[in-house]
Every structure is written in C-alpha cells, then in structure tokens.
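Taking the form predicted alone, here's one chain by itself in structure tokens.
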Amino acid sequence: MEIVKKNGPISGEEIASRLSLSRATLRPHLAVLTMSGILHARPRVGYFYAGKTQETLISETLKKIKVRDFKSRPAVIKEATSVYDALVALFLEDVGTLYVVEEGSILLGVVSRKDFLKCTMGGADLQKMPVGIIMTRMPNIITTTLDETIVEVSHKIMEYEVDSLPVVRETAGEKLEVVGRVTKTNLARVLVALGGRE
C-alpha cells in the first residue's frame, strides 16, 4: 500500500519488482486490496490508492448489514401463560428473553430472566400467576426493524442495556408484528463471520 500511495499509478510488475516478488505471488494480495476498496486498478494505467482507511471500509461494511440479514427466530408466548410454563419455555428455547404476543404475533410485552428472578424471589405461586403480570408492556419496549443496520441495533442494545430486541414490522392497524429477534449472540456471529471464521 505504501508503494502505491507514493508511486501510484503503478503497475503490478513494478510493485512486485520493488518487493522482490514475482507478479504471480503478488496477484492474490492485489486482488484482495482492490476487492476491499483500498486500491483501485485500471487496465494500462496500474494500481492507485483509493484513499480509504481500513476503519472507513469496516464502517461502510457494517452499515450495509441489515437486521434482516442476521436476525434469528423469536421465542414467543401468550399473555395468559403461567410464569412457571414461561420459565420452562425459556430453558427449552435456550433464550434470555421471551416475547409476549397475541393473535397474529402482535407484540404485547417482553419478559426477561431478570423479571423471572424478581418474581421467584417474591415467593408467589408461579403456576397460578400469568406472565402478563410480570412482563414489560408496550409502549415501553425497545424494538428494531428488518431495515435497521447492525450499527443501529448494536447502539440500541448498548444504550438500553438489554440482551435482545424484538424485530417487528408495522401492521395495517399500526400494531407491531414480531418477525424475529436480535441478540448479543447474533451480533457476535456477524463479527466472527466478518473476521473470516465461520
């Protein structure tokens, strides 16, 4: 990159010569640099620096990744479900948050591990208490949409200190239908994938 910055436009042969490498050895490296947008190449002109830093390229990549690209299946229950049954669902689904919905997957509330912990410490009869009593209700729920970027959803998770966000879309009646969820694990998987490790 430094050679191209100082001498561009410059041919691949000349870059290889300055590095004491063959053109064939250098070809895959130049391909990566041009595909990533760090360098540009023009036939019969050569390589030249695109002026983008690695940080800029990472930022641009992250802004292209939408919630629809990495969301996972939501774990949902009904408002009348007992706290006991909801706890069982929490463990069976292996999630930290359940979304409480009505007919048509319309979001009514959210119940988290913290809510369950508070409830169990009170000594209530968990088999008789409906989850609707302990859930956080709309409109006090932070949500995300299919078209928000990974940067926007990460900011919400950090700002509101939540483990997950329901992914929603607005219905004709201006209600919110749950169509997925985004968790900290989803975000970590995206970073691992971007790092080149599946």
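Whichever C-alpha set is largest while still superposing within 1.5 Å between the two forms counts as the rigid core. All figures in this text were calculated on a predicted structure; none of them were measured in a lab. Residue numbers count along the first chain shown, from 1. Compared with the form predicted in complex with ligand ADP:
Fitting the two forms on the rigid core leaves the C-alpha of I10 displaced by at least 2 angstroms between the two forms. The two forms, fitted on the rigid core, differ between the two forms by less than 2 Å at the CA of V179. Once the cores line up, the CA of A188 ends up less than 2 angstroms apart between the two forms.
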Given for the second form:
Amino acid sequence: MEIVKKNGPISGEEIASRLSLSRATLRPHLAVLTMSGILHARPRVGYFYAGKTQETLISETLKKIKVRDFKSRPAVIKEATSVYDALVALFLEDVGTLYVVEEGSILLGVVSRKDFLKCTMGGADLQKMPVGIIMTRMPNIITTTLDETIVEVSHKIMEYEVDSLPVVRETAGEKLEVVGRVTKTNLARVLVALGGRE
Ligand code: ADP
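I've shown you the form predicted alone. Could you give me the structure of the form predicted in complex with ligand ADP?
Zooming out: every chain and molecule, the one shown earlier first.
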C-alpha cells in the first residue's frame, strides 16, 4: 500500500521487484487489496491508491451489518395482562422491555422498567391494573426493520434515548407485526465480535 501510495500508478512487476518478490507471490495480495477497495487497478496503467481511509473502510463494513443479522427474540405480552403478571414476565424472560401485541403479533405498545417503577410508586393495585394503561402506545413507538443497518438502528436508539427497538414488518393491513428486538446488548455483542473476542 505504501509503495503504491508513493509511486502509483505502478505496475505489478515494479511492486514485486521493489519487494524482492515474484509477481506470482504478490498476485493474491494485490487481488485482496483491489477487492477491498484499497487499491484500484487499471489495465496497462497499473495500480494506484484508491484513497480509502480506515474510517471509510470501517463505515463500509458497518453498513453491511443489518438488523436481521443480530436481532434477538422479542418478549411479548397482551394488553389485558395485569401489571403484576407483566412484571413476572419481565423477570422470567430476563429483559428490560416487553412488547405489547394483539393477535398476529401486531404491535400495540411498549412497557419498560421505568413504566413499572412509575406505576408502583403511584401505589396502584398491580394485580388489577392492565398493562395497557401504563405502556407507551402506538403510534409513538420507535421501530426498526430487518434491513436497517447497525448504524441506522444505533442512531435511533441514541436519538430517542431508549434501550430497545421492536423489529417490525408492515402487514397487508398497514399494521406492524413484531418479528424481533434490538437492544443495546445486541449492539455491544456485534462490537465484541468485530473486535475478534467472540
Ligand atoms: P427503561 O425504562 O428501562 O429506562 P427505556 O429508556 O427504553 O427503558 O424506556 C423509557 C421510556 O420510553 C418508557 O416510558 C418506555 O415505555 C418508552 N420506550 C421504550 N422503548 C421505546 C420505543 N422503542 N419507542 C418509544 N418509546 C419507548
């Protein structure tokens, strides 16, 4: 890369001789560098540096990682579920947010730890109160889709200051069917995998 950066356009033979290597040994290396967009090759001209910075390469890699690749399973309850039973589900499912759905997994609302705290601080009868009363309701739910990139979904989580986003698919009746969940933990897991720790 350094040789091409300084001397490009430069032929494969010339690069090989500067490195005291044969053209054949160098060929697969040059192929990787051109395929990854770091170098460009032009017939009869030679190799030249494509000017891609490490930042551009990182952002191109991130744009290829879609919600469908790292989403997790959603934890869902019904609107009529009592706040008490919803809290039990929160513990059993070991999540911080539950999605409230109707028949066909259609998204109606979201209920999170803070909603439960508010409700308990208000002294409500948790066995009697349905979760539908305390949830954040559609159309105020921020959602994502299977084809959004990790960058887009992270931006939404930051901008709206929420811990999770339901992954949805639009139905024929223009409703939103819940097909997954993206949390901050999912994002951290991708980072760890990219860092080679998983
Ligand atoms: P926690 O309550 O654990 O801090 P959040 O910060 O995600 O979790 O939730 C804060 C508030 O935002 C709650 O009232 C919750 O109902 C609401 N909320 C959570 N997720 C979403 C979402 N994706 N879209 C809209 N509102 C949400």
